[in-house]
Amino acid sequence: MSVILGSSRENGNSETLARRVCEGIDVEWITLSEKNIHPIVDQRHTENGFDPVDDDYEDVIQQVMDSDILIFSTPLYWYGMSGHMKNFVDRWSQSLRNTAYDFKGKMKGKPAYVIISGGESAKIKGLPLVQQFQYIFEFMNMKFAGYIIGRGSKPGEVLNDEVALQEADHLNRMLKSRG
């Protein structure tokens, strides 16, 4: 199992509640903000498709595509998701015009969750978002598994959402007993 972290602050709100969720299971952390992962220069359409780009990309989504369950966890920037994550999935089209593996293959049936957290509303604002996502889940052919969002907008605060908290350990709960 791996979470993507997409926040930009340290220990963030979403990370604490990715962190709930993940509690005593074995996972492998990839923290966006620590790699080097350029925007996407769009070549779908040129002849010979996408050039390389000498950042941490590739080995970011080989980590991915080894990953049996996968769980998105980015802040609610602007009602979407950060710029970290946004780059991330962008370079995703990269990926699929790429001759040296199957993505979608390896992506299709992988079960995905998403955790969001937000300010005010974000119980509300943020379910354009899930939306988002479930989307790009459906078009890779993944299984959007749940999302949690929590209320948190300054360090820590979500712990002070005690609905997300137990959705948290819910899942948790669930995710151990998959083995």
Contents of the next structure:
Number of protein chains: 4
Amino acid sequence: MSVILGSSRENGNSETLARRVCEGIDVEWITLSEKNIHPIVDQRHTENGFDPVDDDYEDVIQQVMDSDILIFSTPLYWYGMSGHMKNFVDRWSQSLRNTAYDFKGKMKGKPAYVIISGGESAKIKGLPLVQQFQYIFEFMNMKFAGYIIGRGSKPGEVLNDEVALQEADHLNRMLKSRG
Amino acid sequence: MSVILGSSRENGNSETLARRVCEGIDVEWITLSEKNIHPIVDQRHTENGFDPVDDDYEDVIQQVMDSDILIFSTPLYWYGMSGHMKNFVDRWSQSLRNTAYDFKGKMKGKPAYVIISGGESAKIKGLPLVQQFQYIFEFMNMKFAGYIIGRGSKPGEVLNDEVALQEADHLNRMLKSRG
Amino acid sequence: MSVILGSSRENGNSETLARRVCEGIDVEWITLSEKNIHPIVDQRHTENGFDPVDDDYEDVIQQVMDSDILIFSTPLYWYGMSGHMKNFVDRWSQSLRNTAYDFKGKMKGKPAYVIISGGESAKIKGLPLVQQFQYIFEFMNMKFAGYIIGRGSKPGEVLNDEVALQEADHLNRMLKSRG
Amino acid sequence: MSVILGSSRENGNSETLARRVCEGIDVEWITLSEKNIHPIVDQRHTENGFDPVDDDYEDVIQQVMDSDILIFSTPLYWYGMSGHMKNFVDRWSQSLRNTAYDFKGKMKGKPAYVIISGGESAKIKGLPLVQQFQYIFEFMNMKFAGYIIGRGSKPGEVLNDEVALQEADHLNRMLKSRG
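Same protein, different state: after the form predicted on its own, show the form predicted together with a further copy of the same chain.
Next comes the full complex, this chain leading.
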């Protein structure tokens, strides 16, 4: 099980919520802002396909493919996932063409959770992002197993969002009880 | 008037559509993939605020603030704007705190258009992205003046989307006829 | 405080959830399926405006205007609110033209909650309905104070949705603690 | 080919747009406001299932099942389909249980178009309705073949929406050219 952290600051609210979800569970933490992952160069229609990119993307995607469960944790930046996370996801197009592994096959059926934190209106204005994740997971034949939207901008503020904490604790129990 | 190109390849379909919209019109083209724009480091809640970043962002945002009309042109990557464009928009948070100019004041009331190109299902699965732009423009008090979703993955393919071309031509006439 | 029930059966899951939210609170229950409310006849552009309609609508909308808080509780029927509820809301167009009262003035600022119950995918596929309510409340200058989406098709099934129950209990405490 | 009209007034903008789409094409016009179709009484979980309802629903759904192509034309009422149309669609739940015909089998693969007309903001605020139709068609294994959102409130106003008219004319040509 891996948590993909999209925040660009330490101990942001989306991370706080993700850590609550994972309390007492053995997970791999992937902090995208600490990785060097370039935006995609779209070479899908270039004769020789994608050039290899010298960055951390392949390591990260290997870990993602090896995980049985994925949690995408991102602050709501401008009503979408963070640029760090978007850069990472955009590169999936490269993995789709990579013949060294069967990307879609490896991702198929994997349960995925989404944890979002944002300001006052996040529980409404974060919904297009939830729908975007739905389309992403649908395309990959992954299983969109649930999402939590927490309210919090200032550091630690999400700990005042009782509903989000209850949802996090519930997900924690569910994840612990799986075989 | 400026066009902000989010594609990561030359002559992609979103750019093709944008060029059709701007035929015969004097516009500034901002190709984000040719700019060096870092993902944001969120220092909104850091004591001294945002550190200056040594990249092309400030030049680009100056040009954006100086434009009377903005066109955001992006391929639909994983049902969202490209990472290049998201990195750029995320940095707006930094401009909001920048005391050297009044970012919100400068953007207020500016008409903005969105041009999206994507695969077979883009006219449906691009809708969360349209909604995201709506929230972005609403937050900035900009005017969401219209959007076009074109169908096209392979280079040039959008030129087969008659409806999108008609929309582009219509927008072209409207933009030309403004004083 | 009034609860507007859109279900077409007794003790449906959306009603069960609404009753949990309102435990120990004095509320008016408006069961739309027991009211005679005709679909709107759009006479907004007819010379003499809307003809009076001989049904229960005016009684219901009076009660709604007199309520300090509104809860809209509807099953997710075909990914939208029930026809019963839609018929009711459509008639608001008539109230907007009614000179006997100031409909928008009376509704302005009123906090509104939405409770939805639906099948397996309701927490995702109910989101367009949440967005629709957002636009409705925004138009009326009401305050969209929160929503709960519960999972349940068969009678009573929503009582297995622990997260929805926690959200209901939390909302119950909040509503009780208001002055 | 059938057009299902959801408007509650004659010659509304959604009907005007639908008539433009169907110029010179032999279609059945189903004006829901002239039919007697009751809101559903949900008896999915009642021991004996749905009671027969004495209204026009079965005639209409027969015609719908017999059509090779469907066009759903509705004004945007309160950011959703009209109550007339919602009442009709809600009753599909009854057809799903009707053993006299194979509802899902008959609807499977049928191309469906959606035509919406609404006020100034309809091209944005009509998008949740488009998404709702997507989920409806997806559930029924129908093919969501396209949608048009026209701008128009006052009678005839949609005829000023050049883009919508072009889309209508384009769809007209496509429908004419099919075998």
